[in-house]
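Here we start with a single chain on its own, the form predicted on its own, put down as structure tokens.
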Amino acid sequence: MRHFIIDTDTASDDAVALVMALTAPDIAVEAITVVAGNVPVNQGVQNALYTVEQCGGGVPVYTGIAKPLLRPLETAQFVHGADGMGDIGLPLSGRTPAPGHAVDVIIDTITRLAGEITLVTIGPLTNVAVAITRAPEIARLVNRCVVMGGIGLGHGNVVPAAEYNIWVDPEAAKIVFESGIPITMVGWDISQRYAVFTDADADRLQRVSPLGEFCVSIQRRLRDFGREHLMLAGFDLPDPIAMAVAIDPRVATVTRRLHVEIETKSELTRGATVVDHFGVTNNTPNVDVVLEASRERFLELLYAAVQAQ
């Protein structure tokens, strides 16, 4: 078995995200830890409860920090819902969490399995900044981290130049990029390349299950803000390919070694992921950077964890 830590701020890319990780059969989902960002904190939890059930229980959920390092938090609910489940009347409210904040959990659980742990994080990065500022000694015995955030190649889907897990909080971006922890980032370019949903690819992924037709329907606000502001032929689902990568490395079948940095001061780039794609920095190398994937196996993945159940 492998070992996942899901670091998730719960929305209705992330809940299709944690339906493949829960469901794949040579993965121990260890804990998921909740950070404020597409939703606040607690919202996210109930998210990620509620999507836990939809996939059979068993797995932890933690509560983590609620609002970035040194800004006020700007949720992304105007994409997701109010709900972040696409507003379609889920009952997301109610349920209790594990015991334990989420820093707390991150830390032990890779310590616990030094060199086994593969951390995937689909939301801003929050919470595994301030783990690795308490305890710089993770970074090294993390096997993997996947980071949904940034862009190798292209523009942003908040402001021009950033991605929203970024621009959200890149003050901790910042810090976990720096930190020398093993970064394979998936960028917004990989999904609105390789994993946008149309009308008819949806209809046959609701079709397949219960499971299929949950990971559809909660893309319902998803879907109009992909047309409306992104000019997308439906809905794309840029945490999901982030995990196949994470599931599958295969998924990624273009991936390049490059410097990246993460800006910080200028509010016009706020959140850019700078790649040196070129070496014109002379900085070494910190972060794999997927730049090409493989929609077919992102989607035999996608289909085989909706099939699971």
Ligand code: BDR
Given for the second form:
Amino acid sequence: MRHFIIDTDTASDDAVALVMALTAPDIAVEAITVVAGNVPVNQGVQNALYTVEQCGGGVPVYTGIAKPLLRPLETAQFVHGADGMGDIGLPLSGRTPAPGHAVDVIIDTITRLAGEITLVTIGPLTNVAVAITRAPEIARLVNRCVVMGGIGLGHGNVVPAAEYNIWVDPEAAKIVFESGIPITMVGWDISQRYAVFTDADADRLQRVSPLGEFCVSIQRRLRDFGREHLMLAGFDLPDPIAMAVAIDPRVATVTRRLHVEIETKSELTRGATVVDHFGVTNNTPNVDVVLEASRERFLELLYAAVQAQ
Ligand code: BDR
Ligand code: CA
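Alternative state: the form predicted in complex with beta-D-ribofuranose, after the form predicted on its own:
Up next: the whole complex, starting with the chain shown before.
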């Protein structure tokens, strides 16, 4: 078994990523740790708990930090819906998270399973940054850290220069990117190029099973946003394609080890992932940046997940 920790600001595409990990036969999800981002942290906890229930239960969900390190929380409810799950009327309240704080759980689990944890981050990096600040040695004890965030090649989604997860808490992202943790970065450009679902793609997925129907129906608000604001042919699934890379590294077909720095000072380019593609800074490369991916392999994993029950 491989051991995963998933740090998430659970909204509609995070939920699909959770389904992929929770149904993977060879993956033990040790903990789902929730951070504020797309939705306030307690809503994210409810969304994660509901998603775990859809997959048969049994995986603990922990509440984490309620706001970015230095800045006010700016949610993405305008993207994913007020409840983060498409506003389709799901009963997303009343469930109880596991006792304990997400940051403690991240530190304890990485320490207990030293060298064995794949940490998958699909939200702002606040929880992980605080964990690393409190226990810097965990950066070396993680086997692999797959980050959905930033931009390898191209432009941003919430603002021209940055992707949401990095933009919303750039100081946290800076701590994580400078920590020495072995990062594979799956930027929004990868989602935009390889993980867009047209209506026909969505219909096909939703017909597979109740889990398929769940994964598609919760994208209702994201679908509107994708069309109206991102000029996509439908909705895209950034967190699921990052999860696919975590589950099977072959989903990333071209990856380069490059230096990536996070912009925190400028208002205009706040949260930009400044990727040194040509080595012009002479800084030592610190990130495996995914530059191309296999949509085919990603879809195989996604379909396997929704067929699992
Ligand atoms: C990221 O922000 C959120 O909208 C998604 O859940 C994803 O993690 C994409 O920029
Ligand atoms: Ca997310």
